[in-house]
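One chain comes next, on its own, written as structure tokens: the form predicted on its own.
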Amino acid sequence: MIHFQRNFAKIILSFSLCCSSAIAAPPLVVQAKRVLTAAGQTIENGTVVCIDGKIKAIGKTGEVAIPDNATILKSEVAMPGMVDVRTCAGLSGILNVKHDSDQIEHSSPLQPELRAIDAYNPREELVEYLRSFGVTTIHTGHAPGELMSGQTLIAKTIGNTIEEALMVDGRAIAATLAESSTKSGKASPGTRGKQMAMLRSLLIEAQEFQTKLNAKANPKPAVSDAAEKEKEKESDPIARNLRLEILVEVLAGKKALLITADRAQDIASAIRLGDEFKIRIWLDSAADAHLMIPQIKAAGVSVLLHPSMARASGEKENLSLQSASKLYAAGIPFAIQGGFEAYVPKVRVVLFEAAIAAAHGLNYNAAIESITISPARILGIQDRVGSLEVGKDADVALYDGDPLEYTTHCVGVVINGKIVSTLVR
């Protein structure tokens, strides 16, 4: 059934992409016996009205006006399209072959200038695979494995081109404080101390570059001949530096520094780096987060938590299936991620990972929120996606039962008010 569902989705999506974007889509109505809004309420026998790509009305069936020419989809359960807070899908493909593995570049340990937008493939089958389960938005980009591997972006799981899919370009810079980003022999970094020194040195260099840019933008008035000469010197053009320019945006708070760190000591180093440079840190994976609750809470950082079913080996040997419930109880912002796997299909499905968290102490509504509105808030896109509310993008996932039950199927996906896959009409 799932195989049929994915093939049918291809047909529907291909048809929709062939149609001119100038042609307005007819109104779409989703009706379900239960509507999980992720906005503080569950609506029994609910209706969601989608017009021009946005949610125009939501409420109980019979109390919401339905446009005369609307297409109506019905299912047992409807919920917001899921948001995967951390994946490499689109840079990483569904196979273990060179042509679909652009998620990591190993030629240099420090490469914040690498843009995810230049490597993302919206037509990658792995993107479609995630969409088939109801994932409609992904925060994707360069994988862990180098000290600073590159940038991330936020995209909808649709489109023939990145421009059609893109929501936010350059949302964060991915860094790694782990054994995977160390080098052997005499190559750097070879130790944790060297990792931190290299990150610190690059950020200091970016601070100096930022000072030059600020001086250029706000020159001081000349008061003497010497000052006049200094002013002329300052007016000389500043050479472009892609590496430092992107880090200036991190220093200015426009982008986050996403640091993959699993062991407690690496989590502590990531927090310390954020405090030292007063930058926004996102903890990625964070297998030992349950051991660092007080420190993470005091630092005010968000956690992009590893998949619940990640393999408890290597640096994740201390992971806990109760981490999500403990973070939630402590009031720490977190979301459950699909992550990156080195083996096919190269990604986990957040729906299943949230279900396991719910089976280990995370309450049901919080589990749904951990893959919808919570990641949207962390990523700063909660005004568009993550919950079913009037004015937001009409991204809806439909199911033939409880979404957190393994026997349930995703029977329809709506993105921007358009049907991109469906088994129900």
Given for the second form:
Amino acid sequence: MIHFQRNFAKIILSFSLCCSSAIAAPPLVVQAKRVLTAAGQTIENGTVVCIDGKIKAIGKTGEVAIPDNATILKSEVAMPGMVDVRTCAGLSGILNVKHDSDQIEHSSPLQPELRAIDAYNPREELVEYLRSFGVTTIHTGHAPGELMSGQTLIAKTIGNTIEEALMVDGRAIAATLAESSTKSGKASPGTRGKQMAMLRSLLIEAQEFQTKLNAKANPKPAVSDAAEKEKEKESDPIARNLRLEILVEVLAGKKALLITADRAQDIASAIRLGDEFKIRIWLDSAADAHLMIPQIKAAGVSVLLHPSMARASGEKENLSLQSASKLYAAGIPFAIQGGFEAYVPKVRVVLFEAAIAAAHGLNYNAAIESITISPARILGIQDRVGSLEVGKDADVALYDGDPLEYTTHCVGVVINGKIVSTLVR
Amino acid sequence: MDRPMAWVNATLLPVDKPPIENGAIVVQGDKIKAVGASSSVTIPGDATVVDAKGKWIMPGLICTHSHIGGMGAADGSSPIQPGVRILDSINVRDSGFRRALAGGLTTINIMPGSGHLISGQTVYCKLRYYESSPRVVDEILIRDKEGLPIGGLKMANGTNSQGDSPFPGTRGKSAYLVREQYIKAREYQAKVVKANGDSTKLPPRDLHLETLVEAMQGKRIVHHHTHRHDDIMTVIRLSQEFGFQTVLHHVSEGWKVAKEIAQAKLPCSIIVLDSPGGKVEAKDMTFSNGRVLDEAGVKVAFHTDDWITDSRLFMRSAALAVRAGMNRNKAVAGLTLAGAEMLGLGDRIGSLTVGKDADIAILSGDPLSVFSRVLETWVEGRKAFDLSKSEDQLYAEGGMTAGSDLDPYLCCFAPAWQGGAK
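Show the form predicted in complex with its partner chain, please, because up to now only the form predicted on its own has appeared in this conversation.
Now the full complex is given, and it begins with the chain already shown.
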């Protein structure tokens, strides 16, 4: 029933979008002296045609037909709207008070059942702030700080309701392997060893639950009669278990386990956990990634790299501004995140973080990709966002110069083919 | 180091004069000997000459508000502790000092925290971290003519300095407690004056009140943490009532009362953060703050508040202010000369001026570009940072042990540049 209602809401939404753009909104055309497509090419003097929320054409200005009635936006540089691969914006708010801080719940170390959609505030000022610099998609949700703090979601940085903003619900479960997610005194987990034991126990519990669910769905061949089969299905229903159900989705590969791990030994533990349960893990933050390049490469996992300007203290004391360039050189999929900040600045803009990586050895195009198509691929939304290509969502960020440069301004943002910001930032 | 050093063909940012496209600078001993167009500067015959074509040279950066080395001044016993000195708590082996050099910094004002109305005395330090690191804090102090360390006084208002009793619970109580102490200090000073040197009539020495007297006499600049517009006005009111010389720090909502700040002639040392918020007082923070204050006629400097922002990227603060429209030269001055003046050191540091300390940063390009790197930092005529050395690159870019105290590093493989084996 819940699923039905949500799908119903989506249908209504897409209907209204389709009609408003078809009737009210004229086609939108972006023209820039330089178009960074994040699709393998840079177009000098490029044109992007957006119709019905999608990119309909892209190419050299003059070679692409411009529809009648089109609104034309011009700028020095255009690039895909950015994708922040890991933030807590929307659950974590600008004031940093109880009223706007829903990114972490400390009553229990293991709460994968907490959904991000029940906590995300699409009207949060920080979301608007990110959007004004050209961030159009965010993977946001529960913060680091508990062993398993809750779920994440993917949303566009628009919408008055989560239903309007939502792209993917429950994309990952956030886990943390660090001193920050241990407890003091007699409470657990109090050590790194105990953290892993608790995670393994819970995943084993989920495996057993999964086995039960599978057995129920596919009864043993011994029961041959069809009517008997039906009978068995209806009898002895398996009690719902919100915690295990969501982890079954992780075991089934439908959701990722995002593991915040900065120290080398925690990165190793995260990889070990992924191997043992054959689940998709994402290494989050990974301050010591530069020490673990071969291991990360061999494990085939993606890295949601800490912000370049994250503070080099505590678990991150050994972070290196060269991590991004080393991950890139090794061919490891990675994206640079905005991350979570408990104090100031309350949110980080991935554009600024990629710029610092580019200034410290990361290839320029790789820096652009690390905040556009690379995070889209990691998150599994590359068919919709992350590059300027025909058929993708018309999410475009416009700048009056090199987007990575300190003194350049974001001068316009387009999401789903509509202008959503004209602030000069 | 008696042999002079000369850099020629560089882009010079003297700060007190317009930029020089093809400039030369000569350093001898710990002072700047000559600055000007390459064609007009006479290079001494015995000078070591460096062709700095393509490079930019500017004064060493000055951070008016830093917490490198720790924040161990006032404790939790009382909200007003002016007699406590940060000087007595600094960990001179903090790797943050070398990181600051990697950002082109040469002078920092080390401040106690903002959790008190008056959290203690600040101290101005030169980053004299050469091949060997300083072993005691005394080696990095900036001293006056009598040889005494120079520093200011840290004060704060707004929410940080509020708390459970004996800390104030409101803004009104905060201001009251501060006034009460300054009035006591006035009375104390009156007794001292009246005693006229007669030790039998002198009041018992009171380190707290003595410090407040120094502030009122202009011997110790007050560095005042403040964010909200009305808190800023409270600082102005108190500084006028008691006559202490004040620098406003952070000043997140300075843009709302820029005219009033200009009228009060108080300089602002501002922080630039990637986003507003994180606490209620900072919700209206904006990149435009520097521009608005400068256009209103307020002297503006930037600070790192290190660890709040990273000293290695201090230039970024000025660049983001320029992004929001601040005058370029004013923004560069905000990293250098304006800060020097706010510390009362404008005659010694902050610009490439003959006779000033030879504190310089050599960059690969424009300091306001993200792609420019600090290549070398010189402190008082000696090289203190060199990006081409792997040890220094570690502090510039991070990596294993980059965040450790300098000492543990020393214990293991003891390179000469860190003081050698113990």
